[in-house]
Amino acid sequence: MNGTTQMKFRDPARAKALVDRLHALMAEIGRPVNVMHVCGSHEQAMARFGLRATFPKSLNMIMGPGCPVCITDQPEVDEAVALVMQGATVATYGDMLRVPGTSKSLADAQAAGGRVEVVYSIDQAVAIARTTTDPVVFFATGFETTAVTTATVLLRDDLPSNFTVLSAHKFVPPAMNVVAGMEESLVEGFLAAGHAAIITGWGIFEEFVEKYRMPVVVAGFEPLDILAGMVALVELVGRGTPAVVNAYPRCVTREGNRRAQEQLWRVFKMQSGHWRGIADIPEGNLEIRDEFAHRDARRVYRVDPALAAGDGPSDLAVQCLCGSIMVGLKTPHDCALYGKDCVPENPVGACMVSSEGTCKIWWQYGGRPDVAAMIGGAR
């Protein structure tokens, strides 16, 4: 995006008009409204551009389980650490380095002499594998957007024989089903991630809207994208209209990227799995299909996660509220560890590790203390 185009989506006058419309809508509704986004990039953008400060105080935008690092489960991290302890080189994204497993992180394994490489793409992990005959495992995290990249590489026929993937990829729509089905949930609508919808298409949300009778708006990541998406979502909530609205038409279509979908589902299948601190998510994990078993680290190697689990989680880890924060039942201010025992330099929970984690973002940019009181009052 060039500078001129970028400024088009950051125009202050247009932003003010959207904010004014948002305030007018909330005044018409006359009660608190709780909506959720499921994307760490949305949270980053809202924090970076100070959008939360422009929202009416009665509008609560909750960050849901949209941080892939945060919801990578402890046993999955244990598997990666165990592979390092068993002599493999594990390559992964930088955010994963300090994510706690049951008792150890990949950073701990690296400090103990293990081979852990930080990469920016799966292609870099493949390049590392070409330089050695030792096992190289790509610890693959992220939602359907990054899973497509992993799938594309695994479909290649020129990969070195020592290269495998440990998949911790997740699929977002099933997690929305879980949040919407929680009796204690206050969520009335969802702001869906534009980049994921580029792959899946916005039509994927139609079944969800029909089942749960709540609206979904697909939005991009520039300030005007988010504000326009919020206006559309609040309008739907106010009217009690369950519908899907595509507020990112320059990038998202109803059908999505058919070629990318074909590659994704050729390599992966949906499998139920546990998301850290939240719940078992039916069909929420992406598992490598049998056809590619020779590239699946879980099947190529005898991975023993007990090697990394140690004596179990610490007392502080047990107190972490990361899971409740990611489904909108708590905020970082509700956690006794936040800003005290748990800070970016010494994180207890995964939400304080990732640049897309709620706690890390609130620590870096500042959260809204009044949100915690509003959530409590709404109950």
Contents of the next structure:
Amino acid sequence: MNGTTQMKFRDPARAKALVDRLHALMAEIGRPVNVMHVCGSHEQAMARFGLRATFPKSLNMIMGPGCPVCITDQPEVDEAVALVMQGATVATYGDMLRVPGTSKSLADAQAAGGRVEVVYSIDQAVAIARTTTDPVVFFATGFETTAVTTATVLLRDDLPSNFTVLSAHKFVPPAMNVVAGMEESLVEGFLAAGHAAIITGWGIFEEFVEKYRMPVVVAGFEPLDILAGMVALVELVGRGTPAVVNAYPRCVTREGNRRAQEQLWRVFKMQSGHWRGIADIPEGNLEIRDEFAHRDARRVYRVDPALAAGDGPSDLAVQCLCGSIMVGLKTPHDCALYGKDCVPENPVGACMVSSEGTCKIWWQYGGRPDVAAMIGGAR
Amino acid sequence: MCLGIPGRIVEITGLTAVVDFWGVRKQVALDLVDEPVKPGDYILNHVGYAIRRIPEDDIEGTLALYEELLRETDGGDLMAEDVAGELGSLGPAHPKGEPS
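Alternate state requested, the form predicted in complex with the partner chain (shown: the form predicted on its own):
Complete assembly follows, chain above in first position.
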């Protein structure tokens, strides 16, 4: 375990000023405030740098559905596993390997002799397809930041004919609507992920703010960026001002990366779909458009997910609280499996598999990342 | 997976750049970046694609976080491992050994 005990700010004086401001704001507000972020990298940075320890106790920062691996639904993993069982080579990002489907993961399929390749980039999957005439399927996961790379490749006209994509790409903004609309949700504002907003631009959140009367602050990943983002967010919550604030102007513009957006929407359309453990998210999935049907593994092959579903989920998997954790209704400590039956070496739920999953991050950085012992550096 | 990693363009051939990440040189695709880029510019790389040209004034502030993470050498740090994963030097994740 490391990281949480070493509060190292590039500019400690500025960090202290931001933390003091946060405490003053919360004292003014005088009641507990719950806010949510939707990015595994934000959770990593907060846990790693012990930021929660510097927050006032009444300020609760929840990690929402910000781990693309974690929200990839079991039937989607089943489809990938089934494709392997049906003889295809499935290439995917490494984090997906151990994510459980209904009863099997791609690692299980590989151990059973199936062809599964871990790639760093979709281009490596294309390169694999060039070396064979057998079907090569890229199991494409991730939010819009990653989906744009899948889109740009599908727009190329020199792809080998045996290359297809099984899209499990997700679009974050619709999931914020779902959380904000949940009756039992206590969330009063969102910290949006800076790098997804590089693509979409911060303007995309204006509609959300208008509809749910809830502020959104776009923040970067440096500890100081996050603290500055939190100050902006708590100011908005305190004033009751629903607005979008861009606290990461060095990377994010209002319009975002138009060139990438144009390619994204030429290849994908929004489609309702289930996010693991959470809910059906209207328009939350990115589906390949008809024009690219010949690159869509779901339409090129008869994928039979039942092949991979086996006897259904294990007794342990049924107890997994990943979904409730990802909408902020539970924490890993509410889960009977956390740290006992479910550990990184032997994960039950997806949140313990991915380096961006709440459970794994909390476990890795010392269990609960907001213990008092971590205070010191900034305050 | 969403963190991305900044690097300096060394040379460009068509839509492919050779980019230097703290001494590690990698090919990065330029299909998505929305501003003209040239050797010497810094870009933010995500899974092999430049998603943004980093304005000159912002380079130092952007590099700081990564430089701290790259100093982390004892393993077991998720952020450092994700950054290394973005570099592709360890592969994107850890198919065999999860960070312990």
